[in-house]
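The form predicted alone is given below as one chain in structure tokens.
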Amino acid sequence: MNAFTTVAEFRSALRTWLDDHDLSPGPDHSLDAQVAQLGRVRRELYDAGWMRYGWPAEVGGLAGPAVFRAVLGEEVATRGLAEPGIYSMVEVLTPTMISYARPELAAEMVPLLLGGREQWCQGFSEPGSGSDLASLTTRAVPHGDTWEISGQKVWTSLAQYATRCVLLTRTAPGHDGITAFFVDMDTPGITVRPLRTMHGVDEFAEVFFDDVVVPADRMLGRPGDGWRLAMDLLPHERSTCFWHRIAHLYTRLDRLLDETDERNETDDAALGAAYLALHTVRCRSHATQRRLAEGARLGPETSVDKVLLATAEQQLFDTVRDLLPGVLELTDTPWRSEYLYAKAATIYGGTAEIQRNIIARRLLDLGRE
């Protein structure tokens, strides 16, 4: 592969390659088909080298700035090659493995994820312990050179397709008593039950762990590092992943414009407000991408990105409902499932209320007694 020196050079070469290689999905839009398409896209991009840019050589990468990954995901999203939410999981789990897994384990496993040979999931949320992650109760108990894990996770994306899971457990009281493991999903004692959401897709699952034995060398970091791992992981979820999601939402705005050729001033005002909300979060996300490229450590400031993105996504699909009357309610259209999915934007990944509390307390130093 060529050594690219600028983002513009990388984007131009990537676009040329994508124009010459048809990675378009087929007519089947089921979740099974989306996951299969995701694997296909990652394999093709990895084998051609594109998926390896922006990652260190120690895990099979070709180095280069992290912004190359943002550009790649943006092109995937705008061309509709893979669903951006599930595509972007690499931006959450790969940095976690690089930072916390044994180097040998990361070198072995990361290429399997980047190359589309495996899907992974993230076992964080529990019943009664969603946004309040510190209250999790899934327990890990040491037994010689293994740990025995018991408990339940919920809202685990794509768990039914996952080969591995980055799992948070409790090994002692408090924040310092949370420990992370990298668990093989075919280990005896693991049961996965998909959950049907209101937009009609089994994207999430509940996962049960009944005396699951995990080797001690599958621990990520040291005992008690789980809370720090989670705090490092969440900003990655809200950086490059968000950039991909924003690119996808712009394609939906373009589609709405195409379907509303005859508009009045009120319609134009609503479209302008939706565009402004998207443009605002894109500018914010661009600043986050720039900080990431400079090697800055991301932290609670990414809660601002989360609030802005959720607001923009819901505003966009509310505008779809208003400008295409009856389409969501009376026709079988992709707009309906996307509208319903957007209703959860202020819940998944940390509720809007929790994010505003973080902004107030950790960024603005408000609310202290």
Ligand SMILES: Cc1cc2nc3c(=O)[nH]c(=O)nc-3n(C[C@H](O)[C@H](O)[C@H](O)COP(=O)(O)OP(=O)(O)OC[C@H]3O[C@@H](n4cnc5c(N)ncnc54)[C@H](O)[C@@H]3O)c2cc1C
Given for the second form:
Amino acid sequence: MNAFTTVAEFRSALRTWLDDHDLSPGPDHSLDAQVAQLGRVRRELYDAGWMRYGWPAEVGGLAGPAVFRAVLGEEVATRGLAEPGIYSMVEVLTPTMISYARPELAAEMVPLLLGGREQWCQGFSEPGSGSDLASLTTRAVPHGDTWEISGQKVWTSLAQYATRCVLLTRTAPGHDGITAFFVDMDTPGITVRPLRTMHGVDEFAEVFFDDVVVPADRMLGRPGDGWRLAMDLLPHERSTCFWHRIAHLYTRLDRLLDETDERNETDDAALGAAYLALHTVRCRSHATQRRLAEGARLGPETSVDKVLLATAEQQLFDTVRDLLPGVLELTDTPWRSEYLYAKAATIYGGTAEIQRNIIARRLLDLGRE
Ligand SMILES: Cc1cc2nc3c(=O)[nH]c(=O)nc-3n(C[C@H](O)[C@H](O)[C@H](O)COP(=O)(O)OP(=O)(O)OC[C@H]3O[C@@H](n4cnc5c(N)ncnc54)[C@H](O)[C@@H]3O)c2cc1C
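Same protein, different condition: the form predicted alone was shown, now please give the form predicted together with this ligand.
Every component of the complex follows; first up is the chain already shown.
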């Protein structure tokens, strides 16, 4: 595999490879098929080296700037090779493993995720702890060189497909009493019950932990590091994984332009506003990618990316609803499922209200209320 010196070189070689290797999904759009397709795409891209660029050699990467990952995600999304939401998991969980897992554990596990051999999940939210994540109560108690975990998580995306879980637990009171573990999902005592979203897909699940025994060397960081881990992970969930989501949304804007043209339903102002919202978040995301490439540590400023993404996504699908009458309400088209899923954009990764609170308090220093 070549060592690429510029992004343009990387993109051009990647495009040639993708032109020569057909990774298109089949006709089955079920979640089972999407997850299988995601595994296939990652596996092929990893085995050919592409999925390894932008990650450090210590976890099986081929080094190079993080922006190579963004370019890869953009090409995958633009070509419709993998569903962008579930593709994001790599961008969210891998940086955490690199920063917090023992080096041997990260070296063993990360290639399994990047290489599509495994799917992982993120066990943060609980029935009483979503926005107020620090109130979580899933308990971990030490027993020699193991910990025993009991409690419940909810809205855990893809838990029914996951081999491992990045799990937040309570080991003592307060923010400093939260501890993270990397848990094998086939450990006795774990029960996964899928939940159906309003777009008709069992995308997330309730996960129950009953006296689940986890080795102490599966702790991520040290006891009490869980809150810091969450504060490092969430900025990735609120920013870097959006570059490829935006690329996906541009494909939907193009489709909308084609369909409004065919129907003669064009409304230049509405289409222009949808384009502007998308372009705004793309500019913001570009700046975030650049900061990441320069080695910046991402933090609360990523709440701006999250608000802009959710706004642009919902505006785009609202424009679909307005300009293609009946396409959501009367027929079971892919538009309907994407329109409904867009509603989740102001909830997952922290709600729109919470992002605005962070912007007001942490970026604008406006005080608590
Ligand atoms: C598609 C999807 C996938 C998800 N995947 C995962 C996953 O893989 N892992 C995981 O751990 N979680 C996941 N979640 C859960 C997500 O993180 C939570 O839904 C989110 O953090 C909100 O928490 P909640 O649902 O408990 O709502 P609540 O916190 O109960 O909030 C309810 C409402 O109150 C508002 N609110 C709450 N507090 C304040 C405040 N202080 N100021 C102003 N308004 C406030 C909220 O904005 C919201 O409108 C997912 C959610 C969705 C929709």
